[in-house]
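In the block that follows, a single chain appears as C-alpha cells, in the form predicted on its own.
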Amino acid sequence: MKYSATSLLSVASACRGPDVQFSPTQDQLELREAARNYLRASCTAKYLTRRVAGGPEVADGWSGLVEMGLPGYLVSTTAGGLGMDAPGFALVAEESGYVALPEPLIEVAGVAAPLLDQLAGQQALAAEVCTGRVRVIPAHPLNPFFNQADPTDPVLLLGDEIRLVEPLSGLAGLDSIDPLRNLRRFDAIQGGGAVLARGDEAVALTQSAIQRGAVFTAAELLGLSAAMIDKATAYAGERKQFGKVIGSYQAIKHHLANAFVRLEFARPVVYRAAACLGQDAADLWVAQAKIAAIDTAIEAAEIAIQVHGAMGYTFEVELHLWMKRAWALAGLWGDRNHHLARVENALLSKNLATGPAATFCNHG
C-alpha cells in the first residue's frame, strides 16, 4: 500500500495528542536567512562541478560552516554552542538540500554534537565539535557509510553500547551514486574504541539520534526538491519549442504544478516530526516525515528531468546532481520500507482514527 502526502498527513493527527506549534520563531528565521545566503553565495553549481572534477582550487567547505556556528546549532549554549532547537536546525538542513551541500552537516551537527552534549563528561568533545577542531561522525546500520570522512574523523559507533572509535585510517572508500559523496563502511571497524553510554540509556539516545538523522535527512531532501522544482521551472521558462516557451504549455504546467504541491504537501509533515521530536509518538510521525519526503524528491527529480527533455539525462546540466543526492538520501537512515512498516504497524496495532474526520476536524 502507498500512502499519499493526504494520508501520512491523516494519520499524524490522528495520534497528534497535544496541538503543537511549529511555526518558526524570528531566531530561526533570521539563522535560516544567515545559512541560505551563505550557502548559495558559497555552494554554487560551478563549485559543485569543480568538486565532482577534483583538485587543489577547491576550497575547505566545512571551515565555513564552523564560521557560522551550524556544527554547534543544537549544542547547548554551556558546551559552546548556539543551543538552538530541531525545528529550527530542520530549516537549515532544508537550505543545505538547496545547494546539494556535499559536507556531513546532518551527520556531525544533527546527529553526532547534540548526542556527545547530552552524555555525561562528553561536553567538552561537543565543545571541539562547535569549535571546529574535531569532526565526529555517527555510525549505524540504518546509516552505514560515513560521508566526507577525513581518517582524523573519530567515529561514533550507535547501539546497544555507544562508542568513540579512533580514527578512520585503513577504510576502503566506497563508490557511490552520488559523485559528491565520498564514502566508507563502517562495519569494518572491529570493536576497541571507548565506551561512552551503555544498557537503557546507550539505547534512548540511539533512538534519538536516529530520529534527528530521519528528520534532517527529510528536510534536506525538501530542499533538494524544491531545488529542482525552481531549475525546472526556470528552464521551462526559457527553453523554446514551436516558437513558444516550453513553460507556457500546460503538460508542463501541470507537471510542475504537481510537484510544487507534494512539496508544500510534506513540508509541514517534516516541520510537525522535528518540532515533535522526543515526544513518545515521534517514531512514528518521522516515519511519516521520511516517507513524505522521499515521495516528494523522487517525484521533483522525475517531473525535472521530464522537463529538461533528453538533456536531463547528461552531465552537461547540472539537475544530475540534485537527482542523484535525493536517490542517495532516499536509504539512509531508514528507506522507505524501513518507514512504512512503521506507520502499517501503528495503524494495524494501535486503533488509530483516520480519513478527513480525524485530519480536518477542530482538536481545539
Partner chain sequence: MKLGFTSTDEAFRDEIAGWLAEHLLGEFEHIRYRGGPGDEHAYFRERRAWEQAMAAGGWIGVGWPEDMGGRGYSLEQQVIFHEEYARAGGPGRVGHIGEGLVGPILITHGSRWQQQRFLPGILSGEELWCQGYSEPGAGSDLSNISTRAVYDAGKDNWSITGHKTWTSLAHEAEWCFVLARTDPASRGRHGLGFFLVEMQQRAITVRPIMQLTGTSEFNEVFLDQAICASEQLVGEPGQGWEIAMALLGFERGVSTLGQQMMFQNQLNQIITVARRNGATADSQIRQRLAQAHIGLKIMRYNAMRTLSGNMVDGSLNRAAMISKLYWSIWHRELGNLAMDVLGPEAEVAAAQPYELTPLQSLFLFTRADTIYGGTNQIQRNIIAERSLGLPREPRMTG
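Right, the form predicted on its own is done; let's see the coordinates for the form predicted in complex with the partner chain.
The following holds one chain only.
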C-alpha cells in the first residue's frame, strides 16, 4: 500500500502526544514568516557591525519590533498584545537568534510582558510595553548579570517578592564578551520600587518566568546555531584551497553534517518544552531543552570557526558576533551544570517514571 503525503500527515498527527504539537499552527508560521522577513532585512551583519562600532547614526532597533507587535506577542489581546502562545514565540526567538538580534526581545517580550499581563492591576503597564512606550527588563539572582540594553529601562525584580525598580541611574554598565550586550550586576540593584506581587503568587510567577527565560533562550541558541551552520556552509562553498572548494573535502563537510544533525535533534526538545510550560514537569523539560540547545550552539560555534579557518578568528567576517552571543547565552537562565543537576535530581531523587510506558506520555 502506498501512502500519499496527506495520509502520512494524518498518521503523523495521530501519533502526536496528547499535549504536544510538534508542527506549528498556521498562525504561528505566518507570524514567524513575518518576523523572519523583517529581521533578516533589517538586522543584517552590516547593521550589527555598525552597532558594535557605536555612534549616534545607528538606527534604533526596538521601534521596528514594536511595529511588528513582537513585544506583545505573549500579551493578551485585551491588553493590546497579540495573544499568542509560547510555542509560537519560541519560533520568533529562533529567528531573533538567527540574525543575532541585539535587542532585549526575549527579556521583555518573552519574560517580563506576559508576567505583567498576568498580574492584577498591571495590564496597563503590559499595554505600555506593547506600544513601546516602556521596556521592562527582568532580573533574577539566577543571572548574576542581566542585559539592560538601556539605562532608562525599569527593572522587574523577580523572586519571593516581585518589584518594579525604577531605572538604575548613575550605575555604569559592564561589558559582555558579546559586544552587543550591555550588562548590569544583579546585586547592584538596591531595594525600593513598587511591590507587584508577594508570597505564593510571586513564587509561581517567578518560576514560570524563569522557565520562559530558559526555553526562549534555548530557542535563540538554536537560531544562532542554524545561522552559524549556514555561514560556515556558505564559506565552505566559496573558499578554495588545493584548487577545489573546501566544502568538497570530507574533513570539512562531515563537520558541517555533524552540526546539522545535532541541531535538528535539539529542535523537538525545545519545542516540547515550549509547548508544556506551566505543567508540573515543565522544569525538567526546560532543563533538557537548555542543555540540548547549549550543546548544539557550542558545537556549531566550534565547527563554524574551524571551517572558516583563521578568518573566523577575526572581525573580517562577522561570525564572531554569533559565536559570542552563543557563549553568552549559554550561561543565561541557568548554565549547563545548573540544568544537568535538575535532570539528575528528577531522575534519581524524585523517582521519575521512565521506560516505554512513561517516555512518550507526560513524564519524559
